[in-house]
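The form predicted alone is given below as one chain in structure tokens.
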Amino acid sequence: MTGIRLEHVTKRFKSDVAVDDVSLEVKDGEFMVILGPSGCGKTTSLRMIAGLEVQTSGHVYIGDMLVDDYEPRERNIAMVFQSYALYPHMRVAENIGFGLKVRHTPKAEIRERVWNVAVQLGIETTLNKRPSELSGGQRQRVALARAIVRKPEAFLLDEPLSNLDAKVRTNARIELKRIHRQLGETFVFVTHDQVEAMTLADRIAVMDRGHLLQCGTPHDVLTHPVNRFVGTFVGSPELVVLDGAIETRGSETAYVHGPIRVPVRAGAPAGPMTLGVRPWDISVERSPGEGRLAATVAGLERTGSHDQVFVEIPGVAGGAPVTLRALVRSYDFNIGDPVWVGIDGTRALFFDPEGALNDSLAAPSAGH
């Protein structure tokens, strides 16, 4: 097993900065996911690890070796591309064994290693087929087999599941995680899909506009996002965000947005603040209760075990109504139904005007 380390790595393309002073350590045997929107620098970071791009400044280490001057073939890193990059004129067995062939591995050893990895991935019956005869999921396994058969020190995967349909992609995620556990090798996986990141990663590195914003476990990134961007990018359904302010009335200090009041830590300074709350921390009830606000069901998305319910809370003093999205387990709601809504303030996130997380505002016990 081999770890990977980026130290203050920057990559410029003429006047454009694709990656800006990124430092990241991937531990031996870890499944690291680099997550971010298109153009954030995640694929460029992966290509610099592989040696397919040369960083403008900074250093890349594979294990204990500084590999800045190493060619891609000298880094013993396997890369799986989004397109899989299979040779269409070659059969599956030839595709899997091609890297061994160019390294002048004996033919008998190639046949044995190709067969063993094909059995491992359940594609031994496809060895005489061409890529055009395979399903998307099978082509993905062939690309993985071609990487595994070389026995590399680490695997780099550039959105390898994005070309699969939804059902196949779900199965492919499960299979990929199983392969990682079986091999025990270091995986660095790039994606824009936060569901993939949350289900696959030991740790997630979130990038935006060339910057590494946060690196942590899926739970840490979900519950303590470093800023508003991370909070809204990670989590499905996405974070509900309301721009409001901290106000003090008598003895109570609260976050206020129209009719919504969420108690916060006593003595918190007044001023603009943004509330972020996960849809599963918003309750929708049939009856009133302490801290609940009267609302109306404005929309429904029936998705199976949970429904997404959009509720509209009337505005105050002529203000616009507030629409919130909640997750519920009941199919009993219909559009137009009167309901009462509560927000779990103890689990709310607060972001300052610059978008940074303020994790000291939540009250020990909130009534909403």
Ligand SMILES: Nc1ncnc2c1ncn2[C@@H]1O[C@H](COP(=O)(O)OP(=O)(O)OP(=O)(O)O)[C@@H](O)[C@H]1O
Given for the second form:
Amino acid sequence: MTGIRLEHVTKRFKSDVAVDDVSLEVKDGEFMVILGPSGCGKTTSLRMIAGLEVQTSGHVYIGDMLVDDYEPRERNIAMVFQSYALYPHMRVAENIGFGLKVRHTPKAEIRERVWNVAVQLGIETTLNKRPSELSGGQRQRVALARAIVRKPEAFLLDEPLSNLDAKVRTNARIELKRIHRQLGETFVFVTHDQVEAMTLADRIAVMDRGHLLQCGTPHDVLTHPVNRFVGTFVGSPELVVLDGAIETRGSETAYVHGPIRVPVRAGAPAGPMTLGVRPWDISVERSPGEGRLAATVAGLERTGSHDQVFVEIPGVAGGAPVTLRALVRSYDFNIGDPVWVGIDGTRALFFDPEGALNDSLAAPSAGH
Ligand SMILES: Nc1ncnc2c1ncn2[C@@H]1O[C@H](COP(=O)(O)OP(=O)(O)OP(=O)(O)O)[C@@H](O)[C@H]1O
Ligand SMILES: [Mg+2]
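Return the structure block for the form predicted together with the ligand; the form predicted alone was the one displayed.
Now the full complex is given, and it begins with the chain already shown.
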């Protein structure tokens, strides 16, 4: 069991910067997810930890050891690839034990360790099969078993669930989390799927275009995204984002976008500002109330316990209407229903015109 540390790590491929000055500390036993869009440098980061790629500058530590000059095999870290890279001509047992065989582990010991890890992952009945005879979920477990059997100090997983269909994938996530808890080892898991990141991670490291933008718990990243990119990249359904402005009218300072007004801290400077609201922080009610705006249900997506309701708020003074996506507990709304919409200003996010989070605008909540 051991932590991993990247210190100002940069990787260039010719003139392209794939990873740009990334510093990241993965704690002992932590489940760290690196999340970001395609091409942002996730795989390159993992490959540098594994030693399969050498950084252009910066340092990699595994535990307290500086491993910049260590070969992959000397780092005692296991990597599970998206493709699983199982040997098609070998049976499952041979696939799992292959890494031990090349290290000249005695045959009896290999057999025992392979059996134990197969039982642990519930694939002991597949040991005599070939990879082509397995389901996607079973293949993933074989790939994991092959990593676990070597007793590495940490696991690196590069989108190992992306080949699975939706249902199997959910189970595989639960399974992976269970294995992590059982092993208590350090996991670094790469994905571009924010739902996967949210459900698996102890902490999420969000990357974009080679940069590490934010590292925090799923809750931190959801409630305090450092910028607009992180705010919209995490959270499902997606953050509602409205470009507007801070205005002062009489004694009230508010964020304004068409008919929408969200009170902010008195005396905040006027100027362009963007509002971000999670769809579940928008309330949709059947009756008027303080701060609620009259609207019409313009669209619906029923998802079981919750509905996504698209509400259209008429514009003011001939301005354009504003459509918002809200997530509400199923109320059986119908298209065309008159409703009243409220935005929870105490949970609103504000981004300045450059996209950075502005956390000095929130109005003190009532009663304080
Ligand atoms: N061997 C290489 N030679 C040249 N450029 C590379 C190489 N490997 C990666 N890159 C470039 O580095 C950048 C980051 O690639 P990387 O594979 O790390 O992205 P990723 O975040 O894993 O993306 P994906 O989600 O698509 O797997 C990309 O622009 C890619 O084209
Ligand atoms: Mg990748």
